[in-house]
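Okay, so here's just one chain, in structure tokens, the form predicted alone.
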Amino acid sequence: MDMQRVERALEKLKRAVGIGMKRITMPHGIPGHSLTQVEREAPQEEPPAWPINDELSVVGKSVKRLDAHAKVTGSAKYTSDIRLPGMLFGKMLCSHHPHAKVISVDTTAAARHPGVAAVHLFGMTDSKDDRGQGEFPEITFAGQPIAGVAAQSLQIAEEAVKLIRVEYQKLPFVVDLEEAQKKSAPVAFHINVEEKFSDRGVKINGNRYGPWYGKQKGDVKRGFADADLVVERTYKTQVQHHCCLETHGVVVDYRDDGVTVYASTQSTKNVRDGFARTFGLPANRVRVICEFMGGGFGSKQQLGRTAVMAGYLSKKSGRPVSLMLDRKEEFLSAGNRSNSIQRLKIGARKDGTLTAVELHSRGTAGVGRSAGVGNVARSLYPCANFYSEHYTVLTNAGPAKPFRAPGNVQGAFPVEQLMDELAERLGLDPLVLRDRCDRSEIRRLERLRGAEKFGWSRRKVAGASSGTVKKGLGMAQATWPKMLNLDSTVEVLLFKDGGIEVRSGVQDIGTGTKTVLAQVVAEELGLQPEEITVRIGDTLFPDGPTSEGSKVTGSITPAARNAAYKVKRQLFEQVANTLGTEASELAAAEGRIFSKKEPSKKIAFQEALRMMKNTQIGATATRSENYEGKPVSEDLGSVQFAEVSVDTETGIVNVERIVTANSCGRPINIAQIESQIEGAVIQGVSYALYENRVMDAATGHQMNTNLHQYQLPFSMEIPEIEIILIESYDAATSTDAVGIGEPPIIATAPAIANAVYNAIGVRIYELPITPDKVLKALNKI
């Protein structure tokens, strides 16, 4: 058991017997709706509760990003901007075949090419022969990296890669989800299911990997028998690519005394630990730096083959190596959102009470192992009788990776369309049905406020819109758990010369983590955010959380505030005598330290720093458990309303307006939250109408591997987005903040699909909703 686990176990034990704990009064509920106060038992060393945001100075305000100037002026250094003395440039050779056995590889000509410093073959460690002899990994998809070259320039590396000769034995392949499930389909590749999940009944049958069961409840057969109405449909969702503006890539400087990795990553600590394991190094010999990052959306959480290849090339050459994927390589191998085919069945009584929910789903993650559809069917509308069964289907295509609200985006599309259909057949407004089936108080309020802002009362019956271009209104909602990562630590330092510094290994993937940390620490110290220097994205600092699942803000901000509170108390101890009072009587606000009993006894914060006995003082805090063990899986709601127009002659759908109601606990930076919500909605519109990976069944190649042929919305296709942000307090931590990255994308596609149905009176059951699908539904082609 590591020290952190021991410390957490001790913390739980202390909490259980009340050692080192105190009672604090905290705001609880929703301002303007249900706000009250509750008492919680909190660790003695943590600060008293903050009031709601209206009573705070900088938290809950739209503070300008600390890195805004660097980003808009181009001075921000991303991984691809890193230039080190003697640096080489890497390029990888990737397979053109979707399924093959590599017989031999000849790198002789590439190694002799002028300007080439190192060549490496995947699957070959230093102890093996890397000139092309030995056992090679099975080729499982077109685009799989085989070898890499490091050279003085990228042009030379590209020339050298073309000189590598590979002899393949081509094997049968399959790239389509439905074709891969047929008994006659070739086996995509071999996996060992005995290694991990065989005790759960998971097995491989042809290309089908599973079954995976949800948390079954009750008896669905009896539930459907008790229903007054049963609705059942099949839905399909497509493969969506992450399309990060900055592609995957690293710069690796491998030296005898340690390795430095500059990485475009969502987790500096995951890259550090993965690199150390791969190369047999102690983790403290690997330093990972990510100061700026251009998008990840879930695909950059782990080490990845690119970093491994760059590591070997740097180790062999003795020089730093930059290896960035080009856009085609990014499409082929860097990840995607898995597709799905879902058969959903819901039974209900006339009053809308659900009696049974049953879901059978299939999806392919290509050569990946997970293509699940999340927990929307089970969690959004609790039902006494629930059954789900899922199979992941193996195909010869690039691997899926986690993608913003993984699984739930696919899972919401059928659930929210079938609930819409159920409401219509029961003669209920969709909002009324959800009021009866949904137990979430936050979503109830989101529906109420969203409907009012959107003008839901304008909605007509489906197909009632007249003319060639028909108007439609629709809505849908989302569920996402509040998750956290306890391995989240922050150090706050105060310097005698006036500096105030926050340090953590957590990375800022563009969501504004630096600014949020500055706001939290500034609020605690009674200062302004611009007075705080934030140094993050470096594993020399204490570990921070991985940027995934909307975890970061809820994990790191309590640690930041608690560390600031600790160091503030140290400073109070040092200046109390000067002010002629006790440290316990001091407070900090508006840039000064003062006595709460005698406000005339005061000193400027900067003057207090200059009075410090030492050059610096500091404090570190790690994210503690939620107060009183409050569950972290509580639902984080989101409700969206969509207004569309559908041209019934061309089939073109135009999303004109989205109203989205969201909650993320205590908002820290309003502008940054709104920016994240807007980004999620745009990505959701793109998923609903445009994006789709196109595979050629004859060659096994992806056909649209650039941002011209792979469609994304341009500016004129982005709707008006109106945001309702609901402030809420759980009284669970010293900040009560939660992330917002995932929930706003989940409901967008089904809300648009329901609006399209409302416009034309015919449902579309497959994404993306392209003009040909609309015209086909209207029997016009």
Contents of the next structure:
Amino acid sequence: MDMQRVERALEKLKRAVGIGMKRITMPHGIPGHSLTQVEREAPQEEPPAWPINDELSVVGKSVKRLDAHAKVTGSAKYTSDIRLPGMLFGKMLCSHHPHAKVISVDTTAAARHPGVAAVHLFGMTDSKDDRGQGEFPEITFAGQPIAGVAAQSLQIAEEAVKLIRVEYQKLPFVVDLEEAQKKSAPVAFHINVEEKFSDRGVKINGNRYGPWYGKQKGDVKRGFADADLVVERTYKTQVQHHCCLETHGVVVDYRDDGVTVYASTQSTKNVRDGFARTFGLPANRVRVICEFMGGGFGSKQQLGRTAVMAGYLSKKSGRPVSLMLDRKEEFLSAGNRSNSIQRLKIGARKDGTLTAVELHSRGTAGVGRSAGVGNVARSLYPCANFYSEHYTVLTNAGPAKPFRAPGNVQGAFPVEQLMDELAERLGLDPLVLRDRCDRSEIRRLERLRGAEKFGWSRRKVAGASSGTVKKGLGMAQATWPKMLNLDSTVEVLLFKDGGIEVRSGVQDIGTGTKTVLAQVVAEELGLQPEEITVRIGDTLFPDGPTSEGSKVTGSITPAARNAAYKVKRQLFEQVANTLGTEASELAAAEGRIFSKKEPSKKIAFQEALRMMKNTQIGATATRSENYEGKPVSEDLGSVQFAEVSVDTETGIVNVERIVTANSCGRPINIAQIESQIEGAVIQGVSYALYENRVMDAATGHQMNTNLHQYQLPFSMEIPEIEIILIESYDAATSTDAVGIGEPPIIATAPAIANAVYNAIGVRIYELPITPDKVLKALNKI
Amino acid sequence: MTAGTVMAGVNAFGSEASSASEKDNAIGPEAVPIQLTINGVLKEVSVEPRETLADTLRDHLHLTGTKVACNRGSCSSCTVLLDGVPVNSCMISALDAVGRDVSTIESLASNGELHPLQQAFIDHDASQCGFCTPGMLMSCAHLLQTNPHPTFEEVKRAISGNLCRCGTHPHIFKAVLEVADKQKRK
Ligand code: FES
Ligand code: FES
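Output the structure of the form predicted together with the partner chain; the preceding block shows the form predicted alone.
Whole complex next, starting from this chain.
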């Protein structure tokens, strides 16, 4: 770790004085708008800059997914499909109580049950000495796993867990965010702040944990005093579940000479490292494989208890164990988006200048610790006076996990509705208000192009629509930072018999990472993506980034391109003589290698491979820091426009159309980017109108732990979605690519809420916008 | 039981699969041998009466293209055709499929040639994580079989029970309509 830091510092120092660096000219800005060329300092071994996509052959095109064939034929093997010889099925016993002490556990009958091969209890290691001693972990939510069994079939395992007897000492509990903050509320569970958290000044008071402050600025009191108009409102957002179609789970094959873990995970390396730590193994003895994953959306980034349980069951039984959560367990323990109550106050002058922004937020992550709501107002609308304060409230419910644009989705709902309200009261168009207080050039363009496509000029004043079914138009916008993971490595191999292979441990969450890698390498080698074999999702290969924060494409593609460039130059060295030229004179395009000076000196790429001295050559490259200069030009904005109809008799809101304008860096695969955006928008619609975890305060149980009571959108609820992509170049890396899985979900709910207001003339401050809330707002119930 | 006492049963750790005599003690009805017609082929399997068709396909016949996401009839990931009609295979007992024709996603392509819908799904990037894809395809295949020229509304309705969490719907609509359109022109 320390060595890494030293190396990074050294790297920075070298850069500062220009050692090992070269100057390259790169495209920068938005084609057709602000495109220029800039000079950058890039590491010596990296390739020259690509021109913009128009001049490239496979990057920026809608190349078909390399693994689509496996997906449409059903041959793609997900973790839940893994069947190994002798494999057992695991099942866990989960607590029925939301808060309890476990006094004792009797597994006798379960272990004797025919077909059962292993039993394990959490809180114990597998060494004999630990049996029956020590404390069991405290039960902090209903659904917390306590014990597990592995048996010949899932049915037997299910029978066996029912035979486990647990003696509990029940404790008082609280599951509601508002209840939990009351003085009289029971303590959800104890945490030792000092020990676990280094945050200075963060305290635990009852169930309230915090405060955390945003980056404070100026003096809000003075700011509000300076305002011509101050608006203050309270907003609520609900708990949303990831609902990955493939639940969390693993197959663990624990052997003396090494462990293989098939995991449905967003991070093969996190699972490897976590597993190795838990079981006291060197990381290289743990191999993690994830070729296909049935969705993650943020919830599958860490090892998780399921994998630990399966590890012990496999170790004890000496056989591979498959342990997949069932749907109910998935709801209870696999993660969710934290809810929030946010009190937001904004002051403005008549011309729309913001004078102060103040936010007080509370949220619960259940037994998790992080229920933040982002810093949306501050990043969208710079204001001289800013104050924010957040508390995370502990409750007896399953832990929140990161979920597609965590925090910002919750945080945008108040900010973008309040901006809409401000605009109306100041007599400004919502777009004009934003033009005045949002400094982002790219969002200005997104507003402009989006408004035109959407037909924003059709918008009437709120409540002007006649009839029982009222139409409304609304808009909102979002920001998301470009983040990266420097621990992203790719190996590119060339084989004498014609094979070209890309290898990385990175997993594909469904965004199309394999295809993107093939495109980048194909572009560099002058080949077609179908000619490239991509092997990913296996820790035998160099580590790739975790699928989080929309980091993958921006982190892994420069590494892939750089590796391809390196190996290409090795190949050039080997064939230069035959072509009667210098390696430095050679280029690769359209399946050929040729001399740039004398194009008649050429050879087919495949022919060149056959001339290689060895069976294979390869090169590995790792993501370098962003090139010098301001690291990134703009945040990944998204501006969305929503058209809704509201039935004022039933209260049903129907989202008819969404127009979404998004900046996307250098797009690698247009079709895949559009898929991502549509997916994000649909999840945003769903967050706005349908999804909601319902907890029963009396029992502490979640009431809707299946896919029909927990409401989700199906085909009939899908709006028309139109996408505007804004290609933009940062001149930051060898590919200038970025991931865009998260930004387009953020603005959807507030855009819909603003459209609902525009339709009926009454505002809804709480998500989801269900018929009862609409009817209540209309004073009809 | 006293505080901290735990289980005698840990002795079973590492024991091999249960022997035949242990099996005799098993709770519940015995597994019974049945014959199922899967993708036109007669298969012998031994299943417990409580087993669903989905589990039998996946665990005994290793036809894992059929996915189980809710195991409760609410997502249609497990859609197969039973005598040509789409059903949720997680809601049907394997015994009830005896004597009937079961078609799974594995049979949609014939002789190595993709069904036009499969090709259209590829062309339109209609799968992201791909977990809902087999069920979607089975529902769509049935639609085109019974209604070769569906309207947009009919396409929507045909998959209105199929959950896709990744939000591939717009691309699926396009894919299905394109195939229908091509069929029309033929
Ligand atoms: S798995 Fe059968 S309907 Fe969901
Ligand atoms: S593609 Fe992931 S659920 Fe449909």
